[in-house]
Amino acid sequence: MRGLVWFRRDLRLHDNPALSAACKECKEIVPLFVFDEPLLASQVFGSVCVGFMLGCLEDLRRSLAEQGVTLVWRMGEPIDTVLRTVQECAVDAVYWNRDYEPAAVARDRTVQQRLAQQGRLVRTFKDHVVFEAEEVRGLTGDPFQRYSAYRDRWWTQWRSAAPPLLSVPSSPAASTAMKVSAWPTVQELGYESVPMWIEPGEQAARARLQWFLKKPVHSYVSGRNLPAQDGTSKLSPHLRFGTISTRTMVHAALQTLSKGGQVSRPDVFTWMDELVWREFFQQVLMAFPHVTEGPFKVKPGLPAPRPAGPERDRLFAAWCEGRTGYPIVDAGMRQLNQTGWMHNRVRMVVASFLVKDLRIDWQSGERYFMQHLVDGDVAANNGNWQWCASTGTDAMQGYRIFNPTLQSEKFDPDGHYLRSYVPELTSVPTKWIHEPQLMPQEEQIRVGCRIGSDYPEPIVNHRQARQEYLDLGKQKVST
């Protein structure tokens, strides 16, 4: 039997259910990746994300080649392209790992139906998550709407049915019927070539995990909040493209705990809980797909966003470009624009600032992040933005408002992170680094950072903006 393995968000050999099943059941396999032409043309993702994907694909190509298998690629609309390739290769079965984004679910359903009409076998597998939405449910059978309850049930499910890891499969002969041309460049895909700060591919992901579990994870509770330190795993881009599985990460973390020695159980479990958060958002997306179009839940007391117009556009542009006059907001946005990544603590600060201080709709921030993040993931991005906007599953009624200055002072006290991405502040003394607008004029001249010309004054007064947001919320409730 000849099988086609449709790679999507699973660009690896280790612990890959679809690939393992195809290699076990078929005498020949055709590994296929389809460049989704309409999706690429939509520019939903940015150049750094597409560049990272190409790097992951090249690593996968090399790994498959070492197994004597050729990775085939095609460009076009995914449904027609997959069906056309299936006929071209005369395959008997098609294998893929499931995706849970609404558009992907609809796409896969259509492909499955049309393949069934042709009499071809379709085999799909759980891979992008440890547990799918229906596996972690409440006593009533309904999906969880609170993370804490979901987390408890997730760990109960793990203890009762922890999924094993799959080794790299022994590959059967590859089909030689397909012609394979050179990979398209990022420019040929319609994007710009940008420097890559993170090494793509499965080998890099596995190496990064081992490095992280040796030392940084054991101070994760504090380290994850310090943007100037390399205290997080930075594996989110790899999870986005499936160069490593969540199962692998959880098993590796638990194995670290079992070794004993200098091991911090609270820190390791805090990190694993972040993986469970990711699965929770995937479950929300699967069970409540309307979140991609609007709020998870309409809550009373949330002020309406600022109306469209020149003032709204001015404020939004300043936020996007990192020139708000709030150093931690500007450092975060410039880090995003330059690298395609932003520290998670800073992501919360800049999101709160956009929604609560500037009163700009969270969907605008969500879209901007997706267009620039190397780890842009619909479920995680949407879930975190709705958390910050108080429209999501969180019980908070809208009054969680981050003070950017206090956040900066607490988590980057010496200003190392700020100076890394806001060079105008390089010579500003630590005394003034978090509120440079308070620096005396003579000090501004001495250090070469004049507020209003070299670095912008704050575009809003946080205290006033916070109170205005709260007052608007109270007015809405009273009416």
Ligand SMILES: Cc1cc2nc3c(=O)[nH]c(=O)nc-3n(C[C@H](O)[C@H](O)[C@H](O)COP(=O)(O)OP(=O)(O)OC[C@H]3O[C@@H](n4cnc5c(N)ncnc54)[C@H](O)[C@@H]3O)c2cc1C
Second form
Amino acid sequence: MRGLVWFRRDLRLHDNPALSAACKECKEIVPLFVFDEPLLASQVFGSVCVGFMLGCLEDLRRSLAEQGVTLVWRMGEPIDTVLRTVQECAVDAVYWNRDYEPAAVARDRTVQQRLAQQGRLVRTFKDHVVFEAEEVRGLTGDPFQRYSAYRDRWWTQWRSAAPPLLSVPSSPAASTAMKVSAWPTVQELGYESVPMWIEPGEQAARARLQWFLKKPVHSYVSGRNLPAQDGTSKLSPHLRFGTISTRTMVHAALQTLSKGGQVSRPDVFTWMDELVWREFFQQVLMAFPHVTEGPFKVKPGLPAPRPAGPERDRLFAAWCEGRTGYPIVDAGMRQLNQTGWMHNRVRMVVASFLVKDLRIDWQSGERYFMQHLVDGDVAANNGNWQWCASTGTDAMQGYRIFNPTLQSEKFDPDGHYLRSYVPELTSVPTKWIHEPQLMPQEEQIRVGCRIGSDYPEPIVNHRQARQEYLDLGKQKVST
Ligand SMILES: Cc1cc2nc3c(=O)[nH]c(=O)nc-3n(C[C@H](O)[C@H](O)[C@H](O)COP(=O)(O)OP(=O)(O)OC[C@H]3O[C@@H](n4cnc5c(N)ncnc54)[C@H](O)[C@@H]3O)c2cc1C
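Having seen the form predicted alone, the form predicted together with the named molecule:
Below is the entire complex, every chain and molecule, led by the chain shown above.
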């Protein structure tokens, strides 16, 4: 049998169910990657994300080549392109790992139907998550809407049926001889070439996991909140493109606990629970696909966003460019613009600031994040934006409004993170770093940072903005 393995969000050889099954069941395989031309043209993602994906593909191409297998690429609308390649290679069966984004689900359903009409075998696999939505359900059989209940059920499920890991197929099937032109560059895909600060590919993901589990994970509970520290795994881009599986990460983390030595159980479990958060948002997207179009739940008392117009555009531009006059917000947005990544604590602060202080619709922030994040993922991005906007699955009554200054003082007390992304503040003394607008005039001149010219005045007064938000909310409840 000749099988085609359609790689999508699973750019790796280890623990890859579709690849393993194809290698077991077929004499010959055609590994395929399709560049989704309409998606690339839509510029939903940014250069750093596309560049990272190309790096992962290059790593996969090399690993397959070492096994004597050629990774084939095509460019076009994915449905037609896959069907054409299937015809061209005369394959009997097509293998892929499932994707749960609504657009991908619709695409895959069409491909599956058309292949079935042609009498070809289609084999799809669970891979992107440890447990699919219907595997983690409450007593009523309904999907969970609260993370804590979902997490408890998720762990019960793991304890009763922990999924095994698949090794790299040891004798992969022979590759069908195919002509493959040179792989496109990021510029040829219509994007800019930007320096990669995080190494793409499967080998890099596995090395990063090992490094993280050796030390940083054992102080994760405190370390994960400090943006100046390398205290988190930074594996999110790898999970986005599937250069490592979540199964591998959970098994490896649990193994560190059984090794003895200096391990911290609460820290390791807190980190694994973040992986469960990721799955929680995946299942929210699967069970409630309307979240991509609007709020998960319409909650009474949420103030309407600021109306469209020049004032809204001015405030939004200042947020995007990191010119709000709030150092923690500006550092976060500049980190995002420069590197394609932002620390989770700071993501929460900038999101709250956009929605609650500036009263700009959360979807504008969600879109901007997708266009700039290296780890941009519909489920995680949407779920977190809705959480920050108080429209999502958050169990909290009322609103959560972050105070950017207090967050900055608490989580970056010495201002190391602020100074590394906002160079205007480099010489501002720590005493003033969180609220530089309070610096006396003579101090501003002395340190070479004049507020209003070298660094902006705060674009809104947080205390007033917060009160306005709460007052608008009350009016809405009472009308
Ligand atoms: C407004 C906003 C938007 C976000 N957009 C995205 C996004 O597009 N893609 C994305 O992967 N994450 C997103 N996150 C979640 C989180 O910020 C990142 O997953 C995390 O910062 C990645 O860093 P890490 O790999 O070092 O995480 P670690 O702290 O090492 O955590 C391990 C893994 O757990 C998962 N995880 C951690 N926190 C969360 C969370 N809050 N929600 C879901 N999964 C989580 C990630 O897969 C992460 O790689 C967003 C958070 C906010 C507040």
